[in-house]
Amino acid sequence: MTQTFTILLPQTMLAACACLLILGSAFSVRPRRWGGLALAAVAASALCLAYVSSFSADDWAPDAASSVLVDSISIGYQWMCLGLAALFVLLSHEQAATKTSAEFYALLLFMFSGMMLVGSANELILIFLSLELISVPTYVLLYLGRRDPRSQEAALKYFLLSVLSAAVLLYGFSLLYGLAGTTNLDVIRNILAETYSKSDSAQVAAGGSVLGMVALVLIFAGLGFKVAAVPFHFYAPDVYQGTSAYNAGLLAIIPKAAGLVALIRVASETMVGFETSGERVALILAGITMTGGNCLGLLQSNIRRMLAYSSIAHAGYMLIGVAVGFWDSWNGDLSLDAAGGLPGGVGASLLYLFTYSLATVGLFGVLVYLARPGGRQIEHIDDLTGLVRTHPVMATCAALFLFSLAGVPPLPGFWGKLAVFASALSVRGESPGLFVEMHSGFMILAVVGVLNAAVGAVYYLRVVALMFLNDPVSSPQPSGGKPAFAAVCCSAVLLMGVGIFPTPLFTYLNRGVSQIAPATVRSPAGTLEPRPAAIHGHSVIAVQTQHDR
């Protein structure tokens, strides 16, 4: 019980001082000092991470049974959203300057804890719980952006499908639980492994039984609600567009960032003997996302609705290494060399997870520091002509935010999208091919990935060509406050530094992904053994397969 407050301290901390804040606001207080209190909070539970960090894995004891865990991408995933946190609480000087404003930086609070929960969950009901702890709080927050009825109906949707999308998982988790008889991740693992592994190195991994198969379509459809990922997409449009500018950036991260962990977490780490339904799953949506967002994007003039289909697009991109991540769970050996030490996989999903939220905060504070005064949204695309004639400090950093997400090199976006279409291609086929020895249907992805980089770029060069190209309409005073603008700056040269030095985040990637070590081995025979291996930093005990008796 100790060791597992201990890692779930800076959660606690948020949440702590998010109650604190609720407390708080019985009190007269100048509304903008609580956004100081919020970013003390931030720092506060940064401190208890780095608590957490400075322990080796051989310093908690093993406990296959484990809520919690702790490894390198959990902690690298928490620090990353301590440091969104910090920005969005920048970014919301102006908008959190009402009679509300320690509730709104409360749930602030509350959201990101959920998202460091997620990372740090080890159990089916702990990561419902920590998704829920992020949803609920966003329905709230969509409806203190905008209070016109647009803004109230955007908020609706997303909460009458939210809640659906919640049951839809819940149901995926309840199916998974029958099919295992328990909720831990690790136990489930070895148990699925041991009813469903292969006894011939050349056939490929089981399908598994209907049920679990339906708890895997259940598990996705949940979570693609999450990651607003191709069919489950249809409400972000219209939400992005009827909330503020601030409210659709934290939708277009957190959710999506949570969503892809549980995702990673629960269906391509966990559920061995269906990698060969996983994968295929994936593939199509991978595809069908990345293609219905760039395209529908190209029609869109505002601004909010464009960058809400960018978002589904680039939830495609992601799923490209989830996918790649189910073949590797049981063909890791087998898989190509990737270049230049990029990440393969998961670790290609996770990198291009951290370059579009770095992108992503960055170009929606854009949009929040050049608010109207009055509350006046950036509504349009051409609300941005001739943009750096008149604020070209902000007009610089859009174009590079916008760079980024278009993948243009050496930006973090390109090292992205290279990660997930190299990882794609180093996946062997059944079969060697006429040349290469490469999987059809990941070759056709990558370059399916490649084409759709290209229609992306389209939307994202002519807004920087409005901006740069064109004399401004208008010159208007923005709102959004010197602290947005400091917000807007640090995503910018966090981008370039990521960017110009990638190397120090392939190599930490690399190395926590290879914690993650698969349930089975191949024997000499040829044949899938079990062994003792390290998962998320504990040392789980090996199960007997069905072969081996």
Given for the second form:
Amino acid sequence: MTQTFTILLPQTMLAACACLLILGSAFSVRPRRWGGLALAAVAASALCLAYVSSFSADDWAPDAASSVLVDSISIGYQWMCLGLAALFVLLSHEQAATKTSAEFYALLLFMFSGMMLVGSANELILIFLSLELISVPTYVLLYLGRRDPRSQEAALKYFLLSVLSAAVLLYGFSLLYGLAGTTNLDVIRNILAETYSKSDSAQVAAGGSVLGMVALVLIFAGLGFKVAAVPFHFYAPDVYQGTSAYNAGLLAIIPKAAGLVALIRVASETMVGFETSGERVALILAGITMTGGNCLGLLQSNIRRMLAYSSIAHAGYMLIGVAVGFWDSWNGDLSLDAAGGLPGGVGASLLYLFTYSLATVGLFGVLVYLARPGGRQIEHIDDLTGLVRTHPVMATCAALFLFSLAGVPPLPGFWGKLAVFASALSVRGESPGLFVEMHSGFMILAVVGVLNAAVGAVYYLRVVALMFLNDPVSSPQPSGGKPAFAAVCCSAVLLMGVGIFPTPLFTYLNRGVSQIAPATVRSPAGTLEPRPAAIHGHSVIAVQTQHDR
Amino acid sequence: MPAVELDVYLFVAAVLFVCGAVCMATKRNAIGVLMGVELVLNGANLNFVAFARYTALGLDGQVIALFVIVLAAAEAAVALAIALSFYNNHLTIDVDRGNELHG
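Output the structure of the form predicted in complex with its partner chain; the preceding block shows the form predicted alone.
What follows is the whole complex; the chain from before opens it.
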């Protein structure tokens, strides 16, 4: 029990500081002070996280029914969250200088605390509640201090669709609970493995039971909204356009990261026995998400709308990794080594998430910094014309971020795309034949992905060309303030650093994935039982659960 | 009196789910849409409680139902604030009247 509290220390710290800020909002303090306090809260949480990550894996007492887990993926993900939190607090320097400053920072801290909680959750309830801990402050943040009809429409649209997605997700969880009989993800995995792997393989080939398949589809629908995958993406362009650049940046990163991690935890790692159907759903979703996002992105002239479609397209690339993750958990870790040092499957997805978040926070940071005094935003892409003459540093940073999103080597976006495509190509097919043992579905997906990367590059490079090759029409007075400038420069430097020296990140993710991948299945008693090595296409998963309830 | 089986509860929950989804799709009033969402949430709740009761799975399901009820209340509070502020601008809570954002 104490262990659970220790693991949750960073999140608790953030949430407690958020409560203090809400209490403190009763007193009148200069609005700018609250930003400093929020930054201090992030730093305190980072200290707690450093304490948690100072333990090695052996230090934790094996507690299989624990509702939280700690592994290198969750630690790395939480560091990423805290880094983003610091950047967002810096960016909000001018944005938040209003009467509601304290509430603003409190909501921000709640959102990041929920985002971190998703990484350590090992329970269906905890995952659901932490996703809601992100959503509810988001509704208020979209609505806070903005009175114009557009932002109200954005808040209403986001609210109604988000609540629906949460309800659908909950329905999916309820079916999964009925199927497995528990809410603990480790135990669910073991029960499903026992039920579906030992019985005849015909049932497994058919994709598990109907109940499980319905649960899987509902979970994909609910979390597809969070990551903005295509049939569930309709809110994104409208909401990004209707709200401020700052809020759009939050929406582009926090729900997407949390949704992806939840998808990995609940679907690809847990739903053993549903790989065939899960893989198909993820493949189709990834394909249409990439294509839809990129094609519609080409048509946009509003910068936030364009970035919304770009964030949709990137969700598609991340889903490739989720699809491979399903395949991995069925067949063992064949694709890990095949990609030559790059992280495969789930790891590739997380690498992609990291590179995407870094470039996106920077790009929205540029927009926040360049906003005109009086709250007028950069709306049209043409507003950025000739930016290199008026704000050379911002233009260079923005170009870096856009190049990274487009996947130009050696920026991190390129490594992310490379890892995702390589892991899709490393999947071996059922019947070795025409093309060297590749799985036809994944091969098609990789080809679609590469074509999409080319289409996506068009609209990113169009913005870069506008900024660098044309003469400025006006010289906007930036109102973002020095902290926002510093935050943008920070993320640009970090982006370059990660792009040029990506190896430590690869090593970290590879280690993390082999630690959490079901190659070793954690049984309820806490002992690790190695799974027999997988053979082409089919494998026998022998798991002995000591679960009796 | 014949005992009520688990599948009856699951059926009712599924009916609630479908009703909620249809309500979301057809209602144009923001509060009406919210009611549809509540139906879906309660359908899921019914599933949790029924599974917990009928399959000897412990109390997990019932605890989740409690959490979800509290969560739904929190969401309703935010929803009413948003609807009120929408009304202040548009003098209606017809969701179709919010049509400035498209493209």
